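First, one chain by itself in structure tokens, the form predicted on its own.
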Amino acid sequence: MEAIGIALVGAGAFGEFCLRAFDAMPEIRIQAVCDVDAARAEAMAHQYHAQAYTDLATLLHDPSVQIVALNTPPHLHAEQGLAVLKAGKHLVCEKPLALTCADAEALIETAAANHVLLTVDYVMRYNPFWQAAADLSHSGVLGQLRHMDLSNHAAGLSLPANHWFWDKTKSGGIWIEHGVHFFDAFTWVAGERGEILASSSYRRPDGATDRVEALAQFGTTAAHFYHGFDQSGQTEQTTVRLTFEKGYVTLREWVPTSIEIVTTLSAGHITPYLHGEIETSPYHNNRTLIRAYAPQGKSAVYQQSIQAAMLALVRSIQTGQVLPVSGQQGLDSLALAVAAENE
């Protein structure tokens, strides 16, 4: 078929990574990149054959764009993407989808009512590795889900002070800007919606929230959740752990490219769930260690989910298949969120 033409709509770090994994698509041509510093607008756009805007409302009369990638702040996501769903182009949203419930569920009935496709980067959907602890938790291989833990040591430290991140009118805080990627992941998980039973935040010395915690429940399933954005480049980890009856599941990093498998089960019962490179080895207890990783590397393996994001949300325009992650995903992660913020 043929490519359909996308924009990009703030053109930064992350968008420029974006552009090199849709320049990698036959699905897709790059028609557009908007950024209100013209000069990299320019720069971007000429380095992909495209054309550079600084103005969102010219973009959007390009008829040569039909899906328009949303990397801008989050207090822009709402405006923006009514703007474009309006238009009639089919939106990729980074997260959140917004910074309340009332600008998401709008963003969602302008979709419907404009016969267009909404999206939200939810990248770990995508991700190999959350892909096989989603399927062996669905499969029920390992027995009944007990518990899930997370605990995100991020590199708040490289960002200045300034930085819109820090600022809750901008970002929504940590549970809104960054939580709602892992809201989103542990309710696939799981299986079930989930609901906030408590929270915590703590503040640094000027004032800026950098740290938070949450207790939650997904059905039956005790989640506990952990940000702290008080690490450097050199100290940042991120580690998801995950109970189940039969065995223990581990994904490292924040773009996770393997996951550990210690279970009494043998090894056959568990590799048919695994993607990449398996290794196997015996654990104390007369336990079974399985271990999958992906050689290439993260950025490598966060490339590729971007595009399988993407793929999903051309397929679906082609064909009607429906999207792995829609609007209403957006909104009921942005619920725990803003929840998790007011508790």
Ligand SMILES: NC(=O)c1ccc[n+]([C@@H]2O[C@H](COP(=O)([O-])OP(=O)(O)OC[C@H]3O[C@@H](n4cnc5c(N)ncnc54)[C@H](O)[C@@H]3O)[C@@H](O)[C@H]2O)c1
The other form holds:
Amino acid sequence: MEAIGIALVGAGAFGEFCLRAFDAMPEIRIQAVCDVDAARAEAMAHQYHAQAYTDLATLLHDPSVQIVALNTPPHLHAEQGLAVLKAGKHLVCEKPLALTCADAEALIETAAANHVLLTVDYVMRYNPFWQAAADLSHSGVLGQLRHMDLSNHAAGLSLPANHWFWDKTKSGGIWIEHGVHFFDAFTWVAGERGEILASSSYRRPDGATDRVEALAQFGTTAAHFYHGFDQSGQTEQTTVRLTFEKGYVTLREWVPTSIEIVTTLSAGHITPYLHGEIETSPYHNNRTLIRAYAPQGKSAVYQQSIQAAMLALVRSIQTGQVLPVSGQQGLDSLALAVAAENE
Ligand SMILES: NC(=O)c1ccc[n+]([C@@H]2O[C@H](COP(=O)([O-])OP(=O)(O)OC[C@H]3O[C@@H](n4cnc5c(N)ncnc54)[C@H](O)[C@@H]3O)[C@@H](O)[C@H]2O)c1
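Would you mind generating the form predicted together with the named molecule now that we have the form predicted on its own?
Following is the full complex, with the preceding chain placed first.
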């Protein structure tokens, strides 16, 4: 089948990473790069033999573009996303889908009205270790899922004080800009809608909120979320712990490259759900430690997740295959983030 034309809007730090991932995909062709920073748009477009634009409205007249990957800062997603959908182009919106639920609903309705597809770039949905965690949970092999815990110690120190991330009018704050990933992932793993029970936040001396915490429940599963954007690139660390009746599952790093399961079951019950290299070893109290990991490392796993998300959209356009992440999931996770922000 002919490659589908794609445009990147917002050629910033993550946009550049996405372009590298898209360029390696035969199913799509990078046709255009748009950024208000003309030099950046030109440089990126030149690198990928694409057309440079500094204005979204002009780009949307380009008939060679069928998919727009929207990688601008969050406060622009609603307005720009609506323009993309109204122009009859499919939209891969970077998270968050919007800053408000009303805007997210408008995006979903506009996609439907214009018969185009809308997805949110929730990379964890395409990460093989999150996939294993979800499959283990849904299979019931480890029994009831009782508790989910996130400790996300992120490299906020590498974001300058004037970065849009610290300005809630632009980012929506930590829950909306970043927490949505984990609200969506926990909803997926639990197979239940979530509810925020309590939340709190902590400010730095300059007034910026750099740490947030929440208690939640997903059906009968208890959950705890902590995000601290107060670490450096060298000290950042993320751990997700899932507690089941018959075992403990740990995902390490915010783009996981491994999964560990400690269980009373034999390894043969667990390994069919795992991807990557697998090793098992005895653990105390007659339990077994099973570890699966990606020897290729974080950058490759991250890139493959971005490609898998794009491929899912391409397949959906070509065959009508159901999208793993629809606008509704973008809205549901955003609703939890808004609740955590306002609790
Ligand atoms: N899914 C993920 O894993 C992931 C990871 C990182 C970032 N993100 C998301 O990607 C988005 C971008 O983040 P980033 O870190 O690359 O930000 P960034 O600030 O590095 O890049 C944003 C780019 O958008 C451009 N821009 C601003 N206004 C514009 C406009 N009106 N039209 C066109 N371009 C415009 C800027 O010039 C800049 O180049 C955010 O929504 C962020 O949450 C997602």
